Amino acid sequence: MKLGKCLVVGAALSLALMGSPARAGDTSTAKDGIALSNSYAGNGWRQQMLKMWGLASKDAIKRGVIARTKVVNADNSAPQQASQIGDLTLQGWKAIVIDAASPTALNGVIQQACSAHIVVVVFDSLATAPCAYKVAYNYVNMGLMEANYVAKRLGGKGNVLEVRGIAGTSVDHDIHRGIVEGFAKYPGIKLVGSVHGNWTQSIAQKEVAGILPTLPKVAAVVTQGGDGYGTYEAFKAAGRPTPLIIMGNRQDELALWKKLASAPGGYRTFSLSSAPGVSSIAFWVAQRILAGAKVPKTVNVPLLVIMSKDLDAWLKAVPPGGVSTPLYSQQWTERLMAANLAHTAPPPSPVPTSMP
């Protein structure tokens, strides 16, 4: 994926289409009910992701096309996810949706569900379960994407350190083979650390401040989201020089990356994230599947990449505490859903003035 075809100019909040009437489509899934089993909580964009989900289902429920919904979280814990998805089932509901704590650990678990004929929709980190619909990222290509800009940025040649996200989700995992694979291309790069920050700004900082007293000069950090800040505020503890950071969306993180561009002799990096309203799209798949719409198995959807062009308009749309992300409407979705059985490229991101 070339960065020029993940661009999003702009804002990100687009509720327009939101408020049609149900379909005559529709009336069928009128009583069904989509629950959502998410498998962490406890980072800002799941908690934007959440407030997403509740966004879409509001909006399904007001218009007459669902009856209800409910989110359970596990405390990153796939045992404690897979009981409460087996609890779902057991209560009856039509779809369930699953951002998953572990690859494989709830396959089980979710082929007893597609068993008992409820559609499940993974999304995010997802699991590998056949009878799931996936709603995807490529993460790989993510990994990637950040490599062969730090080694480009680098001339080839540097000591990199290696922000982590959560041991054991399929996201990690993808995000540090696409880095590994881009960076084997370069022998003079050299991975000279690597910390799990979980994506969480506070454990980022911690992990970071403990491992530097025992690395080289470091000339760049990859990072996989929510990470950016608290790796600064690492450095900087330190007394360290700033190097080359890539940023996740987040809104300390591109203000930080404003300040550090704004200051003498500038700074140039870029940011990129999966968007936490990907769980509209997670959720409008399950809705169309439910009313029979045709829907592939795997929905792609595009990686939200900001560039500096673009970072004034995102800082004026993102609130402090927030992180960067459209709102997807039913409508979106399906031209989303379409272009991918078309083999075409997606529909442009909604773009906005605000986020709510």
The other form holds:
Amino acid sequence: MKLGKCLVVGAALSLALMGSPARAGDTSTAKDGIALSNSYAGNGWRQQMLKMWGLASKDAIKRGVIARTKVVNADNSAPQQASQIGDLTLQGWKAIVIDAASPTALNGVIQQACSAHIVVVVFDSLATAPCAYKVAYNYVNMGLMEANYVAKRLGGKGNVLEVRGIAGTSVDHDIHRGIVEGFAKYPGIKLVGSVHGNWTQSIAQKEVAGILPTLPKVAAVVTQGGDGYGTYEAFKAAGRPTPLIIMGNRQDELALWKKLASAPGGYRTFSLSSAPGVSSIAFWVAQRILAGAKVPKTVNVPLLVIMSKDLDAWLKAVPPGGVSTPLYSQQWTERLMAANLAHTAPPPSPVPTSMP
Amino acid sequence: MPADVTAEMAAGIAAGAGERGARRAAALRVGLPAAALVVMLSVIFAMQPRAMSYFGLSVLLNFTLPAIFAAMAQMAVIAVGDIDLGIGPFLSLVNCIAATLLATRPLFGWLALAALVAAYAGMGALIHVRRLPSIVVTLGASFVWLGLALLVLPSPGGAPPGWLPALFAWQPPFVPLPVLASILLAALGQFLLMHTSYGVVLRGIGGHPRAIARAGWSLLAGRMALYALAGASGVIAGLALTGLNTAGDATVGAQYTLTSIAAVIVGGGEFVGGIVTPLGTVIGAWIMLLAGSLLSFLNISTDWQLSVQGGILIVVLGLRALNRWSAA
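What's the form predicted together with the partner chain like, now that we've got the form predicted on its own?
After this comes the whole thing, all chains and molecules, with the earlier chain placed first.
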């Protein structure tokens, strides 16, 4: 793997300063600060993401791993986030972790930060600047997993409705691609309709209710998370039998799944989504880079998949209105990075712990 | 309207005490924000000395160019007593065109940008001829700009022609580009609007339309000229934004509507028309731009940023009212 300027500079710096080989926990980052630049704080997923960042960073500060942290939120505006990143650059933070407002609009300031020998890690909503480390979800894979599960459950034959996310985003585009690719192997599966639910239950409900009268019998619904509950409500209101709906780790979706499964006749499905706790992975990735560890330029994070045997445990852990997520530890992040470097399977997701 | 303002409008007619009062009012109008800017910069430099370097200033003032040109566009409209609620989405539209058409079909792209300037002039004519409230027309136009931007570029991406980012990454010797451009723009604007005879006429359209009409000038042409100036400044602001972002995004300019209005008012402009200064507007744009950085350097949560920007506006207007009251 070709290593970028940042890593070279970062590694050279820490080696020069510490003069010790980079082994886990050996190179001290005790005097360093890691800042988070977040593009938007206005929804449940992001709130939980910030909470997870707070937990990870506070724990690290308490243990003396890093010295300080700071969180700045932009109002979903790329220019505003760009100037905030500029400010962080001037304030001498050793690493800046970014959930980006735009895949491209921050590249200029990110490059500036890299030139100032600052470690930049982007996660969740990525920026494409080549000098930044990326903590990424494979959303195409999410679509593939859904398609394969549905095809298997339906025996390779049946009508499927697709509920998509916000039009024009890369996440929506990738999940959709995975679904189409996945179903391509099963000629008996027909995608009979598609609506944009925008990852929001109320919008999904409205959109699905709008398209239902035009559809034949729907056997399954593939979703993107945050839209499963609304989809169910729309089917119920139309007096249609409940199809197989893929869930998206939201508390209301898991509670619905539990209710349907406990009813006579039962209900089988599975649930998957990105986890807001990915901010804690990004935090530890930044810390590991500062510590001089060998870190892949792109760290692929497995999606959080909940099967029925884990349903009760996750349902207990997620607060009402929240999204299921583990808090990823430094050790888990190290195992994930090792797996990424060795191209082996990622470690299994940490078990749910109840949220504080 | 107080006597000193009248004098400032029709230069040469008033004399004696009125003119001295006008000079004082004009000096205060720019002096107050200038002093505020000096204080802000001093605090920032004291908190973070490395901001004082060439690199530091470049980072700190990264998004100055779109901000000052957007403020200048807003100033041209406020000068005539109108207000432009569509400049933010207009910047987004220019951004989207610059990241697509301008790169793939340059001639077509330039034509589109020219058409946008013409559309602004047309908007001015429409407002004048039909006596429509500018707030309604520009708000309506803002949705047109947003719709067009989404048509041109449905999802973020695209790439501008190579010369555009290079132009805005240019590092002139000694003085960083944002500082240099601000000084040049303020000087040019100040000269055109305050020291040429047609500049006096243009400001007069906002302050004393009847006097200007009686003197034989076309109010329609004047308003169209100012709106065209606003459109041209908006195009430059959008190009600057594209140069810095190196990509297109149909929602990227939204915040510039409010910050540009705030910049004009903080910089000494008034909504009544005719009372604006290009120098003050540039200073106002800097103040709005640095407000967020100042909070960040003082370690105050960014959640306060919008409130503080609003607070600055209220304090400035309050101080100005006090000053007027003591002068009367």
